[in-house]
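Read the single chain below, which is given as structure tokens and is the form predicted on its own.
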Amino acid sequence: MPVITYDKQLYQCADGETVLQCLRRHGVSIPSSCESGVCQTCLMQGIRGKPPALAQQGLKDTLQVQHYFMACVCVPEEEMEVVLAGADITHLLEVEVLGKEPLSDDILRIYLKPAEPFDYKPGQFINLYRPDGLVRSFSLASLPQREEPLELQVRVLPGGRMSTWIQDEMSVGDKLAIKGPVGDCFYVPGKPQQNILLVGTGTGLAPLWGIVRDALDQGHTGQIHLYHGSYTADGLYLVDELRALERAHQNFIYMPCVDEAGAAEAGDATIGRADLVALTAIPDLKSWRIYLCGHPDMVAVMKKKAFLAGASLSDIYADPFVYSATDNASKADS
């Protein structure tokens, strides 16, 4: 009979008993509703031990690989340590600043080296702590399988408390703290022939840069279309790297987009909002996997339009960069 660890306490499961039933029997209150694995009110995460497949049915694949499960239908097959969904199971980790380089006039690429092994998926994000405690969230653009240092892409905003500090004061060799990883906007193998559409604005390119390279590294054979939008051509970056990736992989298409206001300086970029250009080019998104990152309005609108164009909600992964109320800086300070 497996043992369940919850909140540092051990509970013995009876034969055929679910995690929810076990915890309830021992007087532990867990949110629940339908108790049939449908409503997901009792969603939990296994941080040690693997939940059975039945307890993960209906969950997004990104949640499944992080060992989320429904406690009401989870009859454990091995010892498990569990937490409620949303519980903070990460810890502060020291990182060293390895490098800082410009990607455009107002975007910096930052390289960080963790002091200990750090398990993450490209496209997830971390919280970065300034020495005085100020914290901002930044997406991970690097690939762990290539043993790359953690890569962040930071837009420097006038008045941005974190981004201006990173630009003006943060130096190579500095020791900072991070916490994470967080988020379910990342590539999961298993459907290599599924077509993928990625749409990002601003530094929403950072997670998409990681996701695209991760998918290609893992042998994805379906079409991969990346649309990156900016108000002006100056906001486009990694153009040469993405063009090189496009030349190296026949199934990858990169489409930089510039709003009509910046048309005069667009160069070879397509004129129009990235989300609208993408929907015009691919009006039928049935069976496609969708990744949306960047401005929250674009993400919200495109998520709805992708669904109406045939995409399943379970195949839509969104990462809106929500703005900070204190300094008008977004999740990625962009």
The other form holds:
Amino acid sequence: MPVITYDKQLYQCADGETVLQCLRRHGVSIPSSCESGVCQTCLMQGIRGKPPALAQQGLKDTLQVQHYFMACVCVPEEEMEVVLAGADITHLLEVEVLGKEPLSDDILRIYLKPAEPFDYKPGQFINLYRPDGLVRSFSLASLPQREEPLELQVRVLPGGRMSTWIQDEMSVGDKLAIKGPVGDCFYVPGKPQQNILLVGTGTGLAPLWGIVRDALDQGHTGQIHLYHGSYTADGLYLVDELRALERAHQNFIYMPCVDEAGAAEAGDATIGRADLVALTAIPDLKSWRIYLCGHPDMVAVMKKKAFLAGASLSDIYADPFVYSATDNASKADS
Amino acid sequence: MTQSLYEKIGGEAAVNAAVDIFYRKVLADDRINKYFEGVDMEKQAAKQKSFLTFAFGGPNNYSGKDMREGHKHLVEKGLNDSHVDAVIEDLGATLKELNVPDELISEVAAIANSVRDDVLNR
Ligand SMILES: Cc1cc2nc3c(=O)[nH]c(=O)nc-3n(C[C@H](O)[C@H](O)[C@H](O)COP(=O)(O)OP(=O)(O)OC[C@H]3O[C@@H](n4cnc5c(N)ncnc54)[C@H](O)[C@@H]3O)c2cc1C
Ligand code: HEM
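For comparison with the form predicted on its own, kindly provide the form predicted together with the partner chain.
Expanding to the full complex; the earlier chain stays at the top.
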């Protein structure tokens, strides 16, 4: 019978025993409720070994590919090392700053080269460590399959500790540490015809830039509609690149949106909030896949609206850019 | 062999088909939506799948005690019979939308009703 490793201890499963039963029999307590593979209270992640498909039934695909499973219905078929869902399974990794260039007045594009191979999905995020230990999360805009260096898009906030440091002090050649990748907001192949709506505000475009290019790279054939929202026209960045992508791919549509206040300089951008403009254009989201990134309020409100507009909850992927509290703590959950 | 209620309704596939519809109804139902406005919609949906599986007579390990404990914090916030009625009504409307025959809907409602006292902690 397979052996389960949990918190550095080895546990021998009995015949037909689930991970939950096995750990419990050995006195390890794992939160659980329905114990029939539905409520997801006992959600765990396999960091070595693959959970059987039955133990992943009903989980979001981005969780499945990261080997999440429900312990109460997981009769392991092979040796596994497991952790509770949400446990930090990443380790610190050194990166070298390869490049830093402006994307707009207050948005910088940063390129990083990891010292070791680093596997991630475009749209996931990393936690970046300043040498004094300050940590902030940044989304990955690059594509690993194209061997691009890690790309971040950072908005410089007035008085922002990490972002002004990145602007004023961090230089090409510097060595920093990151942890990651983290997050469930990325493209999973398998339904190439599904229509996709992406809504991002501000640097919420960073993960979406990765996800859109990843989907196109992987041959997605359904419609891909990207709505990028900004307070002002100046905050719309990568416009030329997105227009070029639009010309290259018939199924990709880019809709820049600018708030009322910035209407005068909006150019060919639509006036209005990106989430509302998208909902007006596509009022019925039944069977669409949705990606929402950026301002936490926009993400929360739009998630509910998209669901009420017909999207299935299992098809909605969200990455709220939750701001850090005023202390040094990092905010890594999504 | 006779089919169980859960099998007649369509098992796990029926739960999956019902959960989005039911959750949408609940969110739109001003009588009860304040109890469901959890920040984490995924977690809420998973709990609702448990509710549906239970009401469909599907596999579960819930005891009356679990039902009491699971709803205690809601009873403290005023959960009463009218809210149970509303939930059962939304459940019935969900199943109707999925073309489940009326006699099966009554059986589902009866299962939900059977734990009313536990849910309301009396
Ligand atoms: C999952 C995740 C992914 C993220 N991805 C990105 C990304 O790709 N690009 C990116 O630029 N940022 C991203 N962020 C936000 C980023 O982690 C930092 O919060 C941000 O860079 C500000 O950090 P700071 O140290 O410069 O500012 P702080 O010193 O932490 O904040 C300074 C002040 O500004 C306020 N503030 C913070 N953010 C904003 C804002 N957006 N608008 C107005 N006021 C604000 C704070 O409340 C605070 O009072 C992400 C956050 C999360 C959680
Ligand atoms: C009619 C009978 C009912 C049954 C059979 C029932 C069943 C359940 C079940 C099985 C769960 C999941 C528990 C878990 O695994 O944690 C649950 C959770 C929940 N129920 Fe009910 N329920 C009923 C009535 C109600 C009513 C009337 C309300 C409110 C109007 C309600 C609100 C909730 C909420 C909010 C949760 C999630 C609690 C949490 O997140 O901790 N339920 N219910």
